[in-house]
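Only one chain comes next, encoded as structure tokens, the form predicted alone.
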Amino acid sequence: MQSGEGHGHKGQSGQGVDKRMKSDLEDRQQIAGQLSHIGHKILVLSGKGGVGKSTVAANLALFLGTQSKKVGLLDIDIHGPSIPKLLGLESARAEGSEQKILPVSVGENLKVMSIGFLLDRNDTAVIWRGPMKYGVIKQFLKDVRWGDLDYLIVDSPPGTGDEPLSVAQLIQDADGAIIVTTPQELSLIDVRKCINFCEKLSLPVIGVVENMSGFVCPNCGARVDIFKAGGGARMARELHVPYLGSIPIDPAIVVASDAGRPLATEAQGSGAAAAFAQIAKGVLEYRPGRAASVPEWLRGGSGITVKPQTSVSETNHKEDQMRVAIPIVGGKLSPHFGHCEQFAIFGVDKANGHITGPEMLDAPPHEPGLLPRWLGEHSVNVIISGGMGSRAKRLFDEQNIEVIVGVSSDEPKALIEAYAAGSLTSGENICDH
């Protein structure tokens, strides 16, 4: 009798498991059907909190909308939803029934959904364990009526816990993830974990974004790297994932975010707005297996190849792989090294002439001794320059960075091709002081 009761209890339990599995399978099929009307699905992740991930997600969605793209923005931060505040939607509430939820519209091209739209008050604490959070994320993906979209941007909470894991597993055909970091090493350690998370889930990394990357004083124009600089780009290079760009510390972001007004329209002329626009451009150009945001002058039948994303485990260091920096002003080689606005940094494999990049970086302040150290931190070992002072050249020699001077001003594409082919010509140093 006891044995029979035991078998009966086990059978009922097994039936319950089968029923739950069948229900979950049906939910996943409905999610796939719902998301089939969306062209691209992108997760925005961060290894730790406080790096501005939600700000990046919101402004990326807004800038994509300015390019006439139909965009959905899904906030799955259950415990601390920021999207309603960032977009001035704190009083908005979602409408619909148990089988259909209508997202909140912002202008013509953006639809938004957040747990914040389902709460009675904005300061209500959501105290849920994993299964509850999984259920509401599944409901957002299954029951929200997005309609036809070009992009769905998913703002995930920081870390690699329940929410990002759930959405990564439920969206079977996601394009990939954008990972947001700040330059300091503490943040970069967590980003490495985030990249490892993506690798284990076979989720492509579309690119790394470095937020809070230097502050430019609005009064004197001096740049201060409050949280260091270039860490995100260096880490992306080491782990062989694309780098989408850096966003400066800009008071315009704080003003726009606190006011709930889009930076895309609120501060179009700011450095931050320009950075977001460039990152959005990189996302628009992204294709699996190719780095995003490749400048126009680097495309075409030039023989230059852009390094595709590879596994973290495939890092390969060779002595004949060079990192070449070209100082840029007005889109061409700067005749005077100290007057450049940007650096185009290329990888060159001297064994086969293959070129990767460029990685475009804004020049740091031209303070004595800073540039050699800064370029050294970016693993540069060759500089192509029009002219450079003798003292500066000595400092680069101390960093074991080769300097080629007396090169005629030209587009970076032509210069790096000539360098890779061994035909780059140099002449008199026009700035030897």
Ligand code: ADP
Given for the second form:
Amino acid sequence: MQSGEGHGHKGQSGQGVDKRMKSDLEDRQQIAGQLSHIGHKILVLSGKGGVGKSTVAANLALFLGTQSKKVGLLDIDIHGPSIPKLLGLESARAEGSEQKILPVSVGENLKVMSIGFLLDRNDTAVIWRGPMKYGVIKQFLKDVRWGDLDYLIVDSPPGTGDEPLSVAQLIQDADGAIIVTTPQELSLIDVRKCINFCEKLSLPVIGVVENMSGFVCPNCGARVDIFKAGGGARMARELHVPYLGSIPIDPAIVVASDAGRPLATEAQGSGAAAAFAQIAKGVLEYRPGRAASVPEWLRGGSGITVKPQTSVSETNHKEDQMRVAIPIVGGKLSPHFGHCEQFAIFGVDKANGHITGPEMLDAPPHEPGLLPRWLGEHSVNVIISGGMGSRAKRLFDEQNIEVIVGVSSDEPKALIEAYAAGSLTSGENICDH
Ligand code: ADP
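Given the form predicted alone, state the structure of the form predicted together with the named molecule.
Expanding to the full complex; the earlier chain stays at the top.
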């Protein structure tokens, strides 16, 4: 081989690479331009399929719509687009011309776009090769004309592989991600991977959602934790990312989504609908902050150990900051939770044991179900209590408020100091009726 040939050949392929990089850059700029009229872009991720990612994305979009927000819902799950089915839009097809696709309007405030709208048939299995997948995702982001939106909710492909990676990289200024999980250990391992994925991309985690978290029997009202419960909240706490809430297993979700009528509009009084509303509230309150910088220990690493994502927790709430409520009667911990006159609310920084407060609040009237809501509204996440009825305890569990029962009556200052020092002793629940 003559040396000139070699160089010439290398030069051409080098030019090819340059050209491809230039066109990719132009595409990314076009995508940024296309999405520039959108206030907030939120990715919905999950470690694996089947955990309810699309259900959460669809209901979140609908709830935001009910709050008079202009919302777009983008289903970019190229292998299993399920948004058309969930919203009863299976026969809808995207309109537009070349390089311009118009989303489908649902009611006044929601626009929907799904890869499913571009397929000839809903049951067609799509086989895309690697580079094609990237091309399709890119094309899709570039060509859909959303117009002005307050929120774009993106139902991303499941997992932490190339496809969600393409989506996260192409939507460059996303506010952050919501990670959906179910309570089983296997799903929780995937949550770690998802959080790691977000950290590597400097994509803030808006919060973790635990779906299929317990089942409330429609006949007797008893709660059964079929897949366990509370693992998502625990994992979020351990990994220092915010927790947005849990959604119970609800047969109404299956019936509604199989019929193409989303729960948000179908069963507004149900526990699951209330859970979606709470999650949507958390999203509305979220203020995007500085993207988390990629820490040294994560660069190039592929392990699943995740360390605190401080900048994200700073923007929402610090997971180390506990708000601890102690029910008080006669200046001491009330032996019976329901008989307390006041609540002493302390702040405890678990990282350094620093205590603030107390804030003394008069207990609200003794109405069923009121206290868990009231304490939740005061951002309480731990209750130190003497005895507590099992129903009240269950309601606090549902709100992800930890209850320490069986603590003997003492002055609140002594109790909170023991709690902060990790030496608080609890015993039998003396009021388990
Ligand atoms: P993913 O997007 O993660 O693959 P989907 O949102 O498509 O999951 O949900 C999978 C199935 O589970 C759907 O049939 C949906 O109706 C059902 N489902 C999701 N969440 C719940 C829930 N909390 N209770 C009952 N069924 C649910």
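For the two forms, the rigid core is made up of the largest set of C-alpha atoms that agree within 1.5 Å on superposition. Numbering follows the first chain given and starts at 1. Treat the numbers as computed from the prediction; the structure is a model and nothing was measured.
Annotation: Cα of Thr356 displaced by at least 2 Å between the two forms, core superposition.
When two forms of a protein are overlaid on their rigid core, residues whose CA moves 2 Å or more are considered shifted, and Gly207 is not one of them between the two forms. After superposing the rigid core, the Cα of Ser390 is displaced by 2 Å or more between the two forms. Aligning the rigid core between the two forms leaves the CA of Ile404 offset by 8.9 Å.
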